[in-house]
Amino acid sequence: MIRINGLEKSFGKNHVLRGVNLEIKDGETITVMGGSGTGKSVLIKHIVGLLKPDKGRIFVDDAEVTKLKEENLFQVQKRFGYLFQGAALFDSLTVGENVAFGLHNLRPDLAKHWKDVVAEKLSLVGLGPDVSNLKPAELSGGMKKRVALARAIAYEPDYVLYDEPTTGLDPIMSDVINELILALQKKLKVTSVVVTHDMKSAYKVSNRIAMLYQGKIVAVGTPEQIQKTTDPLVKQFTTGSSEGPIKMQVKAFE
């Protein structure tokens, strides 16, 4: 389980989050939704430990991550997958090399026979051996996303992250990317954390689904409370209107 209590993060004049409180169940698939820039990347750094806040705290089980040192951080990291927005490929690495990357610190137990887990591991995510030696230059956008999937599970982790999983792809791609989390859930039992501003990809994947606006936690429901909410914050969201609380300063063409 997580939990993330009072969590408030700025940069510079930049407050981006004002005391986010958000519990995560043990085995869920939780959608954290929010518009560009409301900072559900930074929400999920802060889990993971790769920021530190300004205020709060965040536990992962019994370990509170904001205070840990580096060396005990470390351990609870290694419970973690993190799959990018980009994906964040290594161009000079092959397929194989990428997937495998980490294995020799985090898993060195199964760095032993890392082709095996490489070709385990693809096919979880729907690819071929023959993929295994291609460098990232020559895949498509969704073959990128899934090789990238296929690192993040490569070490067995216990919790996934997901930054913007669908973000660039086609409508195709995207469900292709959608159905891979719910089987990996499902496979793999991982407790699983997707940031995205995709609604029918938050509809499709999420046991509950939260709303992130002006820095904290709005709602928190099933897909089910969400599509049939009166909240006017959250129904001009996941509708996509321009008519609401949610103001959009438009510049006209002259």
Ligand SMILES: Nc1ncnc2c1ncn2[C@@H]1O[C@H](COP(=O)(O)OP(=O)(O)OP(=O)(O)O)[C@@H](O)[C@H]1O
The other form holds:
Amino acid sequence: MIRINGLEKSFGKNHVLRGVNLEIKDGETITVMGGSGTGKSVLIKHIVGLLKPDKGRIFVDDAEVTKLKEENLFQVQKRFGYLFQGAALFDSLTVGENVAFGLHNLRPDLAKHWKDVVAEKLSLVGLGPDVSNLKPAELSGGMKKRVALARAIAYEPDYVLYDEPTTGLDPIMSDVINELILALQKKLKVTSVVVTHDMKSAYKVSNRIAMLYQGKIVAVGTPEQIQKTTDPLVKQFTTGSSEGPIKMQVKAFE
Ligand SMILES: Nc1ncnc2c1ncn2[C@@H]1O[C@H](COP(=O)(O)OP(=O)(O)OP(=O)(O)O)[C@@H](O)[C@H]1O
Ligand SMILES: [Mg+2]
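The structure above corresponds to the form predicted alone; please provide the structure of the form predicted together with the named molecule.
Next comes the full complex, and the chain you just saw is listed first.
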């Protein structure tokens, strides 16, 4: 279980997280939605200790991530797969080496037959074994994303954090990724946090959906509850309307 209590984070004068409270239960998939720049990526980086909060605490089971350092933090990080927004592959390594990256440290037992692990994980994300020898520069944006996803699940983590897993993918590939998120939850009992703007994906993969707005979680509910909500803020976001309480600062052409 992941517990986030009163999380606050500023960058200079930019007060991004203003007291986030959220509990993620074992085995559930929770989606965090919210406008661009609201702090979704910042939030999930705190869960694995990549960022330190100004205030607040995060627990992964009994471990307080926000207090841990080095070796103890690494022990918690080992349990997480992280799909970074924008893939973040190592350009100088092949696809296979990218997927296997981390296996040596995290799962020496799997590292012994890393080529099989790579082929298996690539096939899970719909890529053939031939892709393994290519360099990231030779891949399309969608392929890079799938390779990054294969890397995130290579060492069979307990938790997976997906930062915009379907952004930039065509609708069919998006659905392949959605099915994969569901399959990981079902087969491996993975607990997941998904950050997405893609409502179709959110409704399909989530047990619960949380909305981040002005630095706080302002609504949490099942996909059905979120779909039926009369809350104007949530409604505006899920229907993608420019009319409503969320005011975008766009200057009209003069
Ligand atoms: N390392 C950093 N240093 C300074 N400011 C940062 C840093 N990381 C994020 N920010 C700022 O924090 C705010 C939230 O950023 P974040 O990347 O979490 O947004 P987001 O909700 O993930 O947006 P998007 O949907 O566009 O990915 C932004 O204003 C961003 O500029
Ligand atoms: Mg982001």
